[in-house]
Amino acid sequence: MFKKILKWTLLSIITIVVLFLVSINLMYKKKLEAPYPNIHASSDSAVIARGKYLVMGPAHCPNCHGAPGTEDIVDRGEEVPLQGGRVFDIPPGKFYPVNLTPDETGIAKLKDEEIARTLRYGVGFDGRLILDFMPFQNVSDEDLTAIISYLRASKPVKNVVPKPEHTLLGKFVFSFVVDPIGPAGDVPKAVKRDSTAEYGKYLALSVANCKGCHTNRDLKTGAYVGEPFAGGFEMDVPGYLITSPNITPAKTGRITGWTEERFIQRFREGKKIAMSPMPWGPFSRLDEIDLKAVYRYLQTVKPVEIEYKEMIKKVAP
């Protein structure tokens, strides 16, 4: 009696895991929906030069999509190709971040809709989940359209990308825990570029993504688990455990107490820790005014009461 209830249990949990594991895969690649912007590239030479400057600076593209070996030419500010290639390794799986040159094995077969619809809902050309490493879903149709511009205009570079390789984690997670994020409410068509608080915190939200490493998250599912800002977000570079400072104008956050002047200064000095996962060179590019725009929008959050004894953990290889 004992065998044939054993017996019966173990085909039970053998038939929910093997259902579990197909309706994994069955959820994993299903393709998804989402509306195709009206952006159009631009030939004009100052929409070109403005999506450059997004680029290359507050956007911090060339961080995830320069080649491998060409982070010491990026932490100085350098202008590289996008040519992708690069390797996330993270509980998901691995991630490759794509060719954006307009090379066949890049985007040259790509609509430009179809581009600016995987950077504002996070859907790809073939209906696939794009996880939210590019939070750019309220960048303006405006900018929108000259970061378009500006990648149609880059030389092309051949390069083929490996596609993501996603773990069991990954395949869930993919399936039923997160899906697509897209813009919070009404995009803006264009945004009036100042150095007041409001255009600082369009730049600081939609464009540079200071939230996004200065915001504890759980990087299973990239979610935020803690206060705007207020820092704790655990990144992991090699041979170290980097915590994000807390920013928040509290008596214990990183830059309270700073100038306007000393917080631009900071940004043109570039970067000074090796390990440090800021992307201290397109940062070092952004000019005055959107440096004092960030500055006097960081002086308007939420003011978070907390401090991060050991910012720099050194861990075993």
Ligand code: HEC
Second form
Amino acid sequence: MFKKILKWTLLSIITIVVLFLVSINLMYKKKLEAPYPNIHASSDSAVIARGKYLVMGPAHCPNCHGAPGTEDIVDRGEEVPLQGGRVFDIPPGKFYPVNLTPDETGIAKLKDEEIARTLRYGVGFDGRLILDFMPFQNVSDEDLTAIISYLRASKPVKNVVPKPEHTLLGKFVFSFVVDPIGPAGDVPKAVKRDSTAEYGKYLALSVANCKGCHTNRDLKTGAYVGEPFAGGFEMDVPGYLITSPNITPAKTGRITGWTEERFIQRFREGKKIAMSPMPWGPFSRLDEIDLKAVYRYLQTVKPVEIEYKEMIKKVAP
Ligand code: HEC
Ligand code: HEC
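Here we have the form predicted on its own; I need the corresponding form predicted together with this ligand.
Let us now look at the entire complex, which starts with that chain.
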């Protein structure tokens, strides 16, 4: 009797596991739907120049889409071709920033609307879910047009980049846990560029991802768990865990007491801590208007008293 029960229990468990594995192997690849933004590249030189500024500067595309081995050049704030080839090897799988140059192996095969949809809705050209590597959902129509116009005008580089490979955990997460992230509220057609806190807010939230790194988050889901800009997000870099500082205007804030000039100067100086994941190189290209705007915006965020004792921790690589 007992043996019989055991046999049937085991058989049921095996059946459930097999069904589960089969279903996640089918589900994680499900094609997602999202609208195609009405965005079309322009060949106007002013639009392309604006796109280049955004791509190489505040939106820091080279930090991920530059070729492996170009990290030091990017850190110096210099331009590199966006030919892809790096890998993000994380628990859900291996993800490869694609070739963004207008070659057949890059974006030549993609329509403007497909590139725009990836950046705004987190849905790839083939309907796959794109994890939140690129929080550009609320970039204005005008700036998204500029970004794509610059990519179209850049020099083509032949480089085949592998397709993502999901681990079992990744297949599960893609099937049941994460959904693509779309824009929060209405996306502006254009944002007025000046040194006001309002423009700084747009840069800090929608373009340069200051909030994404300077707010504590759950590493597994990416969900925000801390107060905005209060830091405390522990980031995994090879051999170390590095915690982002609090940049709210609180007594314990890292930039409290800094003048606007000192803030701008700090960005001009670039990377000082070798393993820092902050894209200091591209940010060193930010012009004064943008840096003033970000500084002024940071003065307006809610002050949060919190300090992190140990910013850099050594861990086994
Ligand atoms: C923090 C890293 C990071 C940054 C910064 C970044 N990307 Fe990506 N990007 C990725 C990764 C990783 C993938 C591959 C994701 C996948 O295949 O699931 C990707 C994929 C893409 C795709 C592929 C879409 C598709 O349908 O296959 C496009 C287009 C793209 N990025 C454009 C950009 C542009 C433009 C910028 C700058 C404005 C940028 N990315 C900045 C990491 C990044
Ligand atoms: C990819 C993650 C990331 C992004 C994006 C990012 N930061 Fe940081 N930031 C960090 C980390 C980690 C540190 C601590 C290490 C260091 O100082 O480089 C840091 C340090 C700082 C510091 C302190 C520098 C010092 O010398 O004490 C300031 C100021 C700062 N960030 C502001 C910003 C602003 C403003 C933005 C957006 C324009 C931004 N960060 C975007 C991760 C990030």
